[in-house]
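A single chain comes next, written as structure tokens; it is the form predicted on its own.
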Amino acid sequence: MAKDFYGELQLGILGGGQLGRMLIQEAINYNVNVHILDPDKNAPCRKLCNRFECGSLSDFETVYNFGKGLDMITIEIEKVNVDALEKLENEGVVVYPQSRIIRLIQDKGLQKQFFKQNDIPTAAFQLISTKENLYETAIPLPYIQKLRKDGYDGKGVKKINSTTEIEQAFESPSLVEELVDFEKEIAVIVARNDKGDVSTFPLVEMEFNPEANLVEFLISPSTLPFEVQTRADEIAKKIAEDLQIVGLLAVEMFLTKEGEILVNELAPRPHNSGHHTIEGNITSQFAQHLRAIFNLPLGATTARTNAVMINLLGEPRYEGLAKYEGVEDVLAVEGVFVHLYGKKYTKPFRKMGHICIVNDDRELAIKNARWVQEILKVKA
């Protein structure tokens, strides 16, 4: 794919949100023609791509017709029609990550079974069909219930503390997972191209917003013990190779208080836990994803400096046309980089942008990031 595509390749991206937007910004460097399909007519990618189509990502005909004339399709969201992608693959359109991998990752139950079958460490779990099964689960209370499908950004996840809370549990097929008493949430992003080359980004440490249950604060590179970083790296590479994925894979993990690493979930695309790589690493996650799917040599992933990434979330109690407060103030500080996603409307905890703070002094990078968190707000 690498030898003759420059300026000619027709790349389709399913999803036109911020991940697609940042992929386009990188794809411009390769003269690639980018086509976007997204259900939102105001999607962040709408004005940046060669062709924008407003349509459903879950409708077979829409996805199939969108992809028919393209050379290659990739995704920025997993909730897409996999049957259409399989048909396109059979007709010669290159789909990376492969449709079989998207199908597996769409279903958290299949993910868990994949971990078990391939000796990948993960929390104990049990698959359940209905809410009534929760009364007879082998996993002790309290536990975590996750919908098998359609959960994202903290949605589709509930902590069940006692039998009295089962009435409020999810009705749909789900899985019950042992509650992990973790020390830290960590992640490794791994890339693999079609030649089989595999490369990882340095381990990152994450903090989650307790209300929205999504990443709010990320620190790179990690200062965890070398043994922990090496083990997490090995696990991420093993998963990529077991899947034979082509593209980027984010591997979210728990580090338990006993020092054990347990894999939580996978995302087969650029991911929130890699946004800092734009300023913080030699190669960004977006450049690496394109290198991988185009079967080019993978880039160096070394950290340039300490980088802290903050998700810019819509403020609670505000919904409507987005207004940004504090942008000029934070840009006056050296090493602060603001990325706004071009979303017209804000709502509580919606991802409206991210900020990367870099500094050779790790503690100063963290201090500046905490200050940015207090100053920069999205309201309506």
Contents of the next structure:
2 protein chains.
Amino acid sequence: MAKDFYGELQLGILGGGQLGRMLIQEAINYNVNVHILDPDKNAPCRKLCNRFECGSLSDFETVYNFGKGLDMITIEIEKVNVDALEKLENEGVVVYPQSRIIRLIQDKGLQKQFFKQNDIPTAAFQLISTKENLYETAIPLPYIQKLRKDGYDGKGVKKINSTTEIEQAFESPSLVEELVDFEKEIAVIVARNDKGDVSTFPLVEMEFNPEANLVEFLISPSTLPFEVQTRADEIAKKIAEDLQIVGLLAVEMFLTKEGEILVNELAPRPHNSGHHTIEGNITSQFAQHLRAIFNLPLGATTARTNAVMINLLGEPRYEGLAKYEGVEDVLAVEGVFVHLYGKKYTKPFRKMGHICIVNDDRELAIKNARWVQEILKVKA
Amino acid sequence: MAKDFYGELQLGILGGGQLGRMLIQEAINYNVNVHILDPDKNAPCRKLCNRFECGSLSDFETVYNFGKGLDMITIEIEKVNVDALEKLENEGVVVYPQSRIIRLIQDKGLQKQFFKQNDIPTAAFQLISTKENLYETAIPLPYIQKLRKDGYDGKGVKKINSTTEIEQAFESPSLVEELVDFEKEIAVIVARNDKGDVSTFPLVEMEFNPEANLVEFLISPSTLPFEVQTRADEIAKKIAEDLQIVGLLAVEMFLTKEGEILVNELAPRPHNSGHHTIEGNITSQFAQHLRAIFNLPLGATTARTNAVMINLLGEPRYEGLAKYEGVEDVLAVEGVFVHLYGKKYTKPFRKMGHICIVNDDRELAIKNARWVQEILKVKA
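Previous: the form predicted on its own; requested now: the form predicted together with another copy of the chain:
Once more the chain from above appears, this time first in line as the rest of the complex follows.
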């Protein structure tokens, strides 16, 4: 890049939510000029950037016009207009992750085919065009149906238990996937810069909210066997290299009861499974993403201590102007870091913030986190 | 306060420099709405707040109009119009630190008298109105002359070695102070909230740039004897309680060759001697200032590891658009955190950023910091 990453460089971010917000908190340290495009005029980043533009992320013209004249574009959400990004790339704007990778990851079908072609372990699957195809799939019941496009945070995913439930299946092109009887959901975040340096964060274990299918609880570093950690790490690095991605890539995996690792999904950006790195690791995932896209040496990812991350989700049944309960109580406990996302309105299970709980005593970190989970509530 | 500190509360900060900028980085975590007043249209905070107003900090009308309608005001620089703050306080705006404390600290003469009245150890001094008074002072030569008002970062301070130098002394009301033959300059940052909770950060040792009289190098935690640390800690707490301050107070002290501690100066705000707390301590000074002014439980100040802070000063002889040398090199070293302040123009010794170097091995932290100091330069 002709310009230094600090100073005059103009960086566009597609999406102005919490990931953009935490990326800005880090970008401030390097004088990066940040431009944000988001459809929500109340987006969390709106008051924290050089330029905030309210507009659609999926509209070609909007994305193209936003990106013209910028030096570099990155994303905090995959659901963006890739054709516009491709055109901008061709015109010399640096787009990281590359538009071809966003296109691949937007489509869960292409993602699975990529895994298959590159010998990346993943659950057996089949692509279907309409729900009629479900009657003839070779995948045994019960199975999971996932929309190929536009699903996120558990939306666009259905468990089909029996033939009678096919009636209620999604109509659109989708992916049928073998139901994995997993022991744990794990994730590795990997970063790659344009020089080809690759670096992973230590593996984390996640617990999901069964109702909302969102990460609710995450522990770092993992205490899983060394072989599991090494294997997951190798898989994440291989994917980053196979893709030749520039930027951050979150690799979500299942650890099966038999100790096998299966890759579930990719996210080519900072990810919920890396929020604990802000306080828990030497380099945070946000700092690492900036290092990767600016082709800088990648930072050390070593864990500084035990860190537990819990998502602060909007309470069920509450919708409206957000009100927070228990913030003062949790701030009284050592090693509790509150991150609110600046969202004006809450609704059931909306991600309103996260809390990171650090402690050199792992059991105490977990205990404090469970307590915070009881105390801290977002209502309306 | 009627409003929660997160969400609807409107916080004004007088000054939009690096201290305001780092305060904003932390305030983002709590959804605090930040309003900034600064005379420089290119101030580091200009693009990072809900409202940026360009105007004089010393003009009554400007400060009063800026503050009207806000819920709370704090400062990142002492040189502000205190009459306006006092009027705002009387009209119900919460001002922390309180206007009476800013007024006291603005005047180094009043500060010294406060020390004397409260049995706080400090170098012998005398107040004078004009430089003519220097001929009859009881303080032995050589001594230090300090302007009572408007001095900062080493400006407004003169060493007078002999009677012949009195000619070149400051004309304005000032303070003559015994020259302290000190071993080390040390500092303790103390926080106090409105409930009366008081908490100190571990003592730090500082090295000054002799040419610019600015902190250049700082090590935390200190390895000074326990008695020195305890004594300094007690002094800082006593001052915070004597003042009944709400907010952060940096207490700069001399450790004399005889092991005596003498208080040099106070700063009622986040301070250069606390920048290492961002990466080095559980709670950063910026988080602690917010906790104090919002009357929250004060955070744990324990050091997480060894941290060395070095100021990144504009190189002598360079003036103009800032250019940074060596940023990529220093980012390759583990535990090096770069904080640039978003200043467009550099000039000799201008504070352009700081670097924090952490390491569990203290000697290695110091070694890395010395190397960073060699490598990283701001030129034009």
